[in-house]
Each structure stands twice: as structure tokens, then as C-alpha cells.
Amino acid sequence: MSCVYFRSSWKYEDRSLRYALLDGGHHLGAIAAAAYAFEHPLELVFDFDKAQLNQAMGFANQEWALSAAISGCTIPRPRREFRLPMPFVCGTDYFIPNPFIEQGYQATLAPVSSRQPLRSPTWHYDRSKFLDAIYQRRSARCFRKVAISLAEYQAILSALTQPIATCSQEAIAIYAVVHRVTGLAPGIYRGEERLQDGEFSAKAAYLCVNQRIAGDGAVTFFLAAHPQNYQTAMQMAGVLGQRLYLASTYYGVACTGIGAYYDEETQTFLGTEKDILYALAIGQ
């Protein structure tokens, strides 16, 4: 059995808590993909005493524990204190404190998310081809306003809606603003349910702070939730983001993550009061 704890270090004033947590989720998603590719069991753990682990590891205010990934069979054992304090080694030769990030981290440590039985995603990828998708995964820099097929879209959406292998429960809604999918009416969808017909590519670009790439693709996804625990929900959104990247790459479709958007206007556009956690776009 092996266990990997994820930590984050924020050293730039312009990095937000949102980006840092999404990045942590992407790392977890990469671990989950590798576990599937090599047929290893995996459990993602978000609810544990992070403050105590931070203290034991000597992180101070420079790095913090976010989550853990466990592969293999777990064996309950009594907890033992370290015999000696762990020395902290900074990843760079400088550190710029960010009070906003520090306060945000502390404020989002609790409460614990609701519990659910552990369920693993059920994928049917060719593992050799899936490994190639892992190696080839990149962020698109632009789209050519070309449609993707309905089969590609449905396969990607199916992968995105599989459960996350964790006992923490955060219900994340998947909204899709469809622009160019052959055989599917443009409009706003929640999962497979069509909420509103219409051509909203320009609106999607505007909502993502006037980034053309959000409207030039085939579909713009928004992930939303009423988080019980903000840290957990944001990292789960990052896991789903990484999953979307890999599923898109597997089926020959490009993907890009978008962390900047107008929160309240996006909520109004989608007709939801849920927090908007992440935006992503796919296309050709």
C-alpha cells in the first residue's frame, strides 16, 4: 500500500485560492488516470486532520496539505508521533507570504463533507491508447470553430459523469453550453437535460472574461456546486477537469481549462445559485 499526500505552495501574489485548489485536483486526476492505466485500486482522501499534518511536516505557512491518494490495501494501525521534528525545505530560494491565501486555506479546512460508499469510475478505455492520451495531454490555445461529432461528445460526457473514487460527497453539477456538436441542438444543458435552446458562443466567451477560446470551441463546460467543504469541492472539480482533458484527448478532441470567469453573471446565465467552480472548453 502506498499513500501520497498533496500539498501546495503559493509564492505569487496573483495566484488565487481557486487556481491552487484546482491544480491540486488536477494532480489527483493524473494519479487516478495512472492508477486506471496500470490497474491499481485508488482512493482519494480529503477529510483528515490537515492542520496536525502540516505541523508534523514542518510546513509552517509556506506549504499546506490538501488531500491524499491511497493505492493498495489499507491496514489500520495505531498512530505514532515522529521521533524527531521534520525539517522543512523550501522548494525555491525565496518566499512571498500571501495573507489572502493563508486565510482562505484556514477558513476552508472545515466542515467535513458528507460520507458515501467508495465507488470507482467504470471506464472502458483501451489501456494502451489511454496511456498515449496521458502522454499527449495538452491545453489547447485556440479552436477552429469546427464541430465535433455527437458520439465524441457523448463519450466525453459519459467519462466526465463517472464517480470520483472517494468517500467524501460533494455533488457537482455539470453544465454544458453546446455550440458545435453535430446532431445536437445548440443550447444550455445540465448533464443530458436540455435547459435552453440557443446559440451562446459569444456569451460563453464574454462570461469567461472575454476569452475567445471559450466560445470558439464545440462545448463550454461549467462545474458548479453548493460546497459543504470548499477545499474538497474545488479539488473534485480539478479531478473532473483532468478527466475531461484525458477523455477529450483519447477521442481526438482538444481541451483547455478556464479558471477566470464572471461568477455571478455565469450563475444567472445558467439559472443556478450554485457556486461556479471551474470552466473548461473542448473543440477542434
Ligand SMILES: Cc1cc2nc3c(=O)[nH]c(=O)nc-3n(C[C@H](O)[C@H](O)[C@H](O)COP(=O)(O)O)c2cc1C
Second form
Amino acid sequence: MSCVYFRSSWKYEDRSLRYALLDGGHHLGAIAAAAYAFEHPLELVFDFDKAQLNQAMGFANQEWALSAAISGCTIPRPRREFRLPMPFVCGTDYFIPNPFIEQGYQATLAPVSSRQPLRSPTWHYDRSKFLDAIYQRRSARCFRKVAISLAEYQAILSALTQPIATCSQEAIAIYAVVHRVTGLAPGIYRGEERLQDGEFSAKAAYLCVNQRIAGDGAVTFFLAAHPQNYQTAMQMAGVLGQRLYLASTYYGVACTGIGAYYDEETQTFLGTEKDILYALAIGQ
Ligand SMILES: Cc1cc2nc3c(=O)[nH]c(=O)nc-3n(C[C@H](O)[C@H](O)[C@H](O)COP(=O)(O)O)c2cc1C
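Let's compare: the form predicted alone is above, so bring in the form predicted together with the named molecule.
Let us now look at the entire complex, which starts with that chain.
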């Protein structure tokens, strides 16, 4: 069994807790993709005694455990304390404390998400082509307002909606604002259900703090949830984000994450009281 603990360290005052947790989720998504490519089992773990681990690892207030990825079979063993304290080694040669991030991390350690049976995603990628997608994955910097095909959209959506391999349950709704998909009416969708017809590309760009990239693509996704545990839900949104990047790349479609959006106006636009966890845009 190998087990990787994800630590996050936040070095910049202007970097929000949202970005840090989404980035952590993207890392987990990258591990999930590698596990799939090399046919290794994987379980993501979000609910464990992070405070105890932080202390045992000597992280001080500079780094914190967020999640774990387990590959292989697990053999339960009694926990043993380290014989010697672990010295803390700073990952960089400077550290700028950020009370907002520190308080945010502590405040979102609990409660524990509800439990569910472990279900692994089922993808039907050609593994060698999928490896190429992992190597080629980049964030789109602009789109040409060109449509993608319905087949591409459906394949990407189907890859996105597979379960996350974890026993922690957070119900993440996937809203898609369709702008340019050949053969699909523009409008707001939740999964495959059409909620509202309309051409909302300018509105999507506005909601994402006037970023053209959010309206020039084929589809703008918003991930939303009533999180039981914010840390877990945000990392899961990051996992889905990485998954969307890779599925899009695999099918020849570009993708970018969008962490900047107006939360409340997006909720109103989508007609939901769920928290908006993450936005992403795909297109050509
Ligand atoms: C969580 C997250 C949020 C992001 N938010 C934005 C955004 O609001 N606007 C934008 O243009 N790009 C955004 N990006 C894309 C980043 O700018 C991009 O990932 C970064 O420049 C690294 O490039 P790469 O993904 O090609 O390695 C975001 C990426 C992530 C992972």
C-alpha cells in the first residue's frame, strides 16, 4: 500500500482558501488520472484526524494535511506514535502568515461528511491516448467562439459525472450553461436536464467577473453543493475540475478553471441556494 498525504501551504496574502482547496483537489484528480492510466486501485480519503497528523508531522501553522490518496490494499494496524518529533522544514525560504486562511482551515476541519460505499469511476479511454492527454493538459487562455459537437459534449459530460472514489459523500450538482454545442439548445442545464432556454454567454462572462473566457467557449460549468464539510466538497470540486480538463483534452477540446465569480449573483442566475464551488469553461 502506498499513501500520499496532501499538504497545503499558503504563502500569499491574496490567495484565498477557495483556490487552495481547489488546487488540492486538482492534485488528487491528477493522482486519480495516473491511477487509472496505470490500472492501480485508488481511494481518496478526506475524513481523518488532520489535527493529529499536522502535529505529528511538525507542520506548525505553515502547512496542513488536507486529504490522502491510498493505492493498494489497506491492512488495519494499531496506530503508533513517532519515537522522535518530526522537525519542520519550510518548503520555501519565506513564510507570510495569513490569518484568514488559517482560521478558514481550522473552521472547516469538521463536521465529517456522511459515508457512502466506495465506488470507482468507469472510464472508457484508450489508456495510451489518455496518458497523452495528461501530458498535454493546459489551461485555455481564450476561446474562438466556435461550437463543439454534441458527441464531444456528451462524452465529456459522461466522464465528468462518474463517481469520485471516496467513502465521503458530498452531493455536487453540475450546472452547464450551454452556449455553442451543435444540436443542443443553448440554455442552463443541470446534468442533462434543461432548466432554462436562452443565450447566456455574455451573462456567464459577467458572472465570472467579466472574464471573456467564461462566455466565449462552448459551455460554462458551475459546480454547486450544500457542503457538509467545506474542505471536502471544495477538494472534490477540484477533482472534478481536473477530470474535466483531462476529458476535454482527450476529446480535443480546451478547458480552463475559473475561480473568480460573483457567488450570490451566480446562485440567483442558476436558481439555487447551493454554494457555488467552482466554475470551468470548455470550448475551442
Ligand atoms: C482553481 C483554479 C482557478 C482558476 N481560475 C482562473 C480564473 O478565474 N481565470 C483564468 O483566466 N484562469 C483561471 N485558472 C487557470 C490558471 O490561470 C492556470 O491554471 C494557471 O495559469 C496554470 O496554467 P496551466 O493550468 O496551463 O498549467 C484557474 C485555475 C485553477 C486550477
